[in-house]
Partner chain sequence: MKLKYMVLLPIMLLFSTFAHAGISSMSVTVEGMACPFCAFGVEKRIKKVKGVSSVDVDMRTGKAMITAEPDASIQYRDVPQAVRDAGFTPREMHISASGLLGKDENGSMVLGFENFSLSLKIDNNELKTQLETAMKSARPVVLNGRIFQNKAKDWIFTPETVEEPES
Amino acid sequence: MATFLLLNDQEISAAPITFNTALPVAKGETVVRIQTKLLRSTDDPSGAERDLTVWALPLVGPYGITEKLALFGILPILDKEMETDTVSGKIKRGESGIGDFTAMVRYTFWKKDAPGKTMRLAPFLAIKIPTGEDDATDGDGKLPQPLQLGTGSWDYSLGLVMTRQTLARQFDASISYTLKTEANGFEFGDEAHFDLSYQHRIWPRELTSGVPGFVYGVLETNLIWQDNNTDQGIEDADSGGVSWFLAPGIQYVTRRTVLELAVQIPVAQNLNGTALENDFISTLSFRMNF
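Go ahead and give me the chain we just looked at alone, the form predicted on its own.
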């Protein structure tokens, strides 16, 4: 029966695309998630016509230690490039390579299972380890810190995620706070995230045997607050602020794999000073469990 997508720790299920879920990773099982992210930012209030393109390939590997405890490792491969107008003409700066590694632990401390549905709450802790290069240079000198592949800092995140799943739909909510630390005289602003995701099965509408997979429509929203960056102890007035995104998406879910796509579209961006605004962030993702 098609109910393999629910309450079976050995199988893949629908899940949020832009953030984490509270659904379990089976003991001794590994879920490999490969994402391709594209961020475009061209709305520049400074007049410098800054044009930022970031490609990211986060490699995500959850592993189930017990029924309730899971470890996650996230290693991004990055390509950052910014074009800027100067008095000497347009210049292009950027760097490619491995970014900072993040280790995360998630523990499901409460769950309620019933026929055809489940609800779970899981806090998580994450540490970002400075594995990416943070002092790259080019012909114009050291790259600005936002264009570096790594931050050079150890950063710490704490959060809580809730998941409610039935045979036809799933709802996820997550809240988290990230404490950034200083490195090389520079400190990115702390961040707070509030995320929601709703996934609804749109095909097949009726559960029948012999169906190879399921199509889910997805709608997510992300509210992000970032504090000002600090450079050499001086607060950068052109950084930080609040952004709100809506992310429509689609998922194709089989017994062992998921193919998914979502595009985060800014609804409102109340950024400080001349901070560069996002045009969109797209995510194409593939998941498989072993």
Given for the second form:
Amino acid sequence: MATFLLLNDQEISAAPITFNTALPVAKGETVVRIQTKLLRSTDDPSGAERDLTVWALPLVGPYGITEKLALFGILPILDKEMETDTVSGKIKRGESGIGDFTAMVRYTFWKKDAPGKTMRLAPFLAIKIPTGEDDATDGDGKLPQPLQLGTGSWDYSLGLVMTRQTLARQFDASISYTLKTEANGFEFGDEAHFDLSYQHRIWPRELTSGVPGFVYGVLETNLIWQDNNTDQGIEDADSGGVSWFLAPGIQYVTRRTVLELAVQIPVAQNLNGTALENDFISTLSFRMNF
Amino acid sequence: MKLKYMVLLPIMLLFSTFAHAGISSMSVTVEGMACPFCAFGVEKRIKKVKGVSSVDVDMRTGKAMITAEPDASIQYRDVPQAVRDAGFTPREMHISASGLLGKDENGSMVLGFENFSLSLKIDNNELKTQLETAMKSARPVVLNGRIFQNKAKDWIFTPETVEEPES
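Mind giving me the form predicted together with the partner chain, seeing as the form predicted on its own was just shown?
Every component of the complex follows; first up is the chain already shown.
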């Protein structure tokens, strides 16, 4: 589950740090977002002392097809490493390289604009294409499917995001479901996400003329459910479950750039069997308006 | 609201002695714009409108201030669509326009430029007298005021102040 928390969320554009927003991408314009994400999972109920570290650099490129319809492309560069205690000592397994590409469309079907504020609703649809290697091997044979860079499967997500933004604060809520499909005899469990984000402008306290840079204090929460994985048609009892994260963060937003940092800390993890629990997920992100 | 050729021709001749005719600056209120990153999208789209040299957004007032290129006129009709293309809602628009006053076929006052004219809606009697005087003397004027589309989609200019153009 840990790997999916890092890679399969839809952290695409604008305001929230750990998920999507309904704010617009101007027609014919593009934004580039580069993220550095670190996931650590060391709390292993199985006693095998598993220690998972995943670094991810998702490159995100939104493009405004019309003022309501935006297309997003997400390509992650990944480095996964799992350290495990065995009878012959600790072993490390993992892989680095390009992961699976995700294409997403988002359509703003309702908005209400007023001076200095807006409210929008936008459904989105995403398709994950298996571009990452999914049959990598090492000295111990084929890597377990969760350690592969790609899943080998085509996965489909559907969701809805709501954004309410004023000059002083912003609130976002998102709900989504991801349908996973089988590849190489393995099927990751479907996922459902429910995310909330509150951003409060903490600087400048009083708005000055022009377009000053804004500093937002951010608090986000992510509730994630994942179904059990299935391997060769057999359900893996030690996978899936429910996780709830709180993510404090900070954002510095100017006309052309956004620099932001958030750390997702697990508040509760009710995982199945001996599924590996998460310590934290940190996200450092930079966005540039071209 | 088109100017008769008989009115337009003398206006065009007079432009040979008139340094700059057209819309030199403009402001548009943008609703829904509430963060700096969004403001840049508005700036980018408006900058693509013909005749625009620079765009300065003020977050506090929600206005985009637009300046024309030297000796050019802002294509004001394209500004609302530029705001919509950025994903926001355009509202009140104000312009500063230099031109010559004349009358259309219905006898209504218009502000004429080199190749187009704007219908004027004048509510203020004092201003109306000033404009009548300026029209009779055939001297160019700079008018500042609100511009909008009526129900028939015609563009109407409601001047609020009048100035002498800079030579």
